[in-house]
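In structure tokens, the next block holds one chain alone, the form predicted on its own.
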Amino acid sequence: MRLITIEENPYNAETPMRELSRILTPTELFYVRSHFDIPDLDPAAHRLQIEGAVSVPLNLGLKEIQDLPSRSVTATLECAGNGRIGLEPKVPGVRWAFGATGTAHFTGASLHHLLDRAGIQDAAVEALFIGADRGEVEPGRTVAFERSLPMSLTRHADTLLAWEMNGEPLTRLHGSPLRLVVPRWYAVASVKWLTRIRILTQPFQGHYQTEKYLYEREKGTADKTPVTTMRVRAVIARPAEGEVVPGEGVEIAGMAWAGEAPIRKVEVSVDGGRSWSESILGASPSEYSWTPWRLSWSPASPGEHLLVARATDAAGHAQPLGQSWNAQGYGNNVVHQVRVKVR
């Protein structure tokens, strides 16, 4: 099994749906999101600068960062554009299906340790994270990939500067040698190939903050609301789209996750949404990770059946039955559908 390439340049690839039935996504099958050419950085020479509204600017090598107290989190990451392929009318952006997500075990250091060492000034409002990847976003305009976070989130113990993924050093595709990991937020916040952190006294106004990764013209959402926490979603990992299944003993299974609250239930329909049954939830590996679910099904008749999964979190947020259309195609957490044939 290999990643499904969506774009060659820049390289973007998603995880095969069947692999989303695993609690941990193998690194080689973890989706890849790139905005520009993927940097090739030497861990031995890599430096991280912390600058701006700090008392003591820092310029640290990877080994110095790894000497900080280590911390590990198991977290589900999801591209904000996951599910964009289903939007009508079509919108610009990478044509993700539903495999732009994965769960991994990340090890690093809590970001606040470095911020404490730098001495954050009272006027600070945001921290800007700048990656080594950069490129042209329009003719004559070149930018680095950079995103900011509120200072309150940078202080959370599980906001990590990570150097390890699934027990091994980060790979080049996933941000080597150092990346940010922000659990519960769409993965745009988890800046890869991290080179600089700049502490700001005014909100950041860069391209990927105020022009991209916004909800524009979405019904029920204030225009240009920034993308932040992941919306509730369930995906069907088994059976696969178009699969021929037996007339009894079929297991429908997948994963569900949300950014704001734990998963409370996953309902499954085997008749295209006319009726629903509640699935059995498994144990999530962490508070930041997806929850496995499964439902046993004995089809009443042969032929084609439309399977649908709908998750609800503990705060009462449920997946919509119709698309969450917006002009940039973010956060489309419409219920996942898989069409199968019963023999």
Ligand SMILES: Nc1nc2c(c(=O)[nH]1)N[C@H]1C(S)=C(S)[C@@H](COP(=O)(O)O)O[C@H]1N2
Second form
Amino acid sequence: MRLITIEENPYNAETPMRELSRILTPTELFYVRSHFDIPDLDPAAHRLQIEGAVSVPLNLGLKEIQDLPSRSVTATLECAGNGRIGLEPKVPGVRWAFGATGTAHFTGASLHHLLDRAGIQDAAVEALFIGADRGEVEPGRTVAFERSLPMSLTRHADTLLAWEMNGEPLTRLHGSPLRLVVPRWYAVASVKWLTRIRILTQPFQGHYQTEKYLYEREKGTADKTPVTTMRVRAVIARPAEGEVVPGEGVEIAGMAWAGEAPIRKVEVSVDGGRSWSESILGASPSEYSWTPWRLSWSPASPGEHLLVARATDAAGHAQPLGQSWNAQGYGNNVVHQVRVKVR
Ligand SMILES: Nc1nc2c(c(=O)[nH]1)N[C@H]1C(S)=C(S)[C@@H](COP(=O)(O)O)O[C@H]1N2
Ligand SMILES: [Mo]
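What I would like now is the form predicted in complex with this ligand, since the data block earlier showed the form predicted on its own; can you produce it?
Below: every chain and molecule of the assembly, starting with the one above.
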């Protein structure tokens, strides 16, 4: 199995749905989202600069960062554009189906250790994270991939400066040698190829903060609400779309997650949403990672069946049965459907 390429240039590729039945997504099968050419950074020569509203600006090599107390989190990452492909009317952006997500074990250091060392000034409101990648977002306008976070989130122990993924040094595609990992948030916050952190006294106004990654013209959402935490979602990892299944003992299974609260239930329909059964939830390896779910099914009749899974979180958010349309196509957590044929 390999990643499914969605775009060659810049490289964007999603995880095959059947791989989403394992808790940890192998690194080589973990979706890749890149806005620009992928940097090729030399870990031995890499420097991270911390500047702006700090008492002591820092310029550190990877080794010095790795001397900070280490910490690991198992976290589910998801691209805010996951599920965009089905939106009608169509919207611009990478045409992700449902595989722009994965769960990995990340190791690094709590970001706040580094910020403590630099000494954050009282006037600080946000920290800006700048990647080594850059490119044109419109003719004549070149920007780096850069995103900010509120200071409160930078103090969270599990906001990580990560250098390992699944027990190995970060690979080039996933941000080598250093990336941010922000659990619960759509992965746009988890800046890869991190080279610079700038502490700001005014909210950041850059392209990927104030022009992209906003919910625009979405019913029920204040216009231009920034994309932050992941919306509740379940995916069906098996059976696969179009699979021919036997007349008994079929296991329907997948993962469910939400950025705001734990998963409370995943309901499954085998008749296109007319009736629903509650699936069995498995154990989630951490509060930041998805929860496995499964249901065994003995189909009552042969022929075509439309399977649907619908997750609800403990805060009471349930996935919508229809699309969540917005002009940039983010957070479309419509229920996942899979068509199968019973022998
Ligand atoms: N420097 C940099 N960081 C980045 C991006 C990028 O293009 N450049 N893409 C972001 C987005 S939108 C996503 S969904 C995640 C994807 O992380 P992954 O490729 O490791 O799955 O990285 C984020 N961090
Ligand atoms: Mo993304």
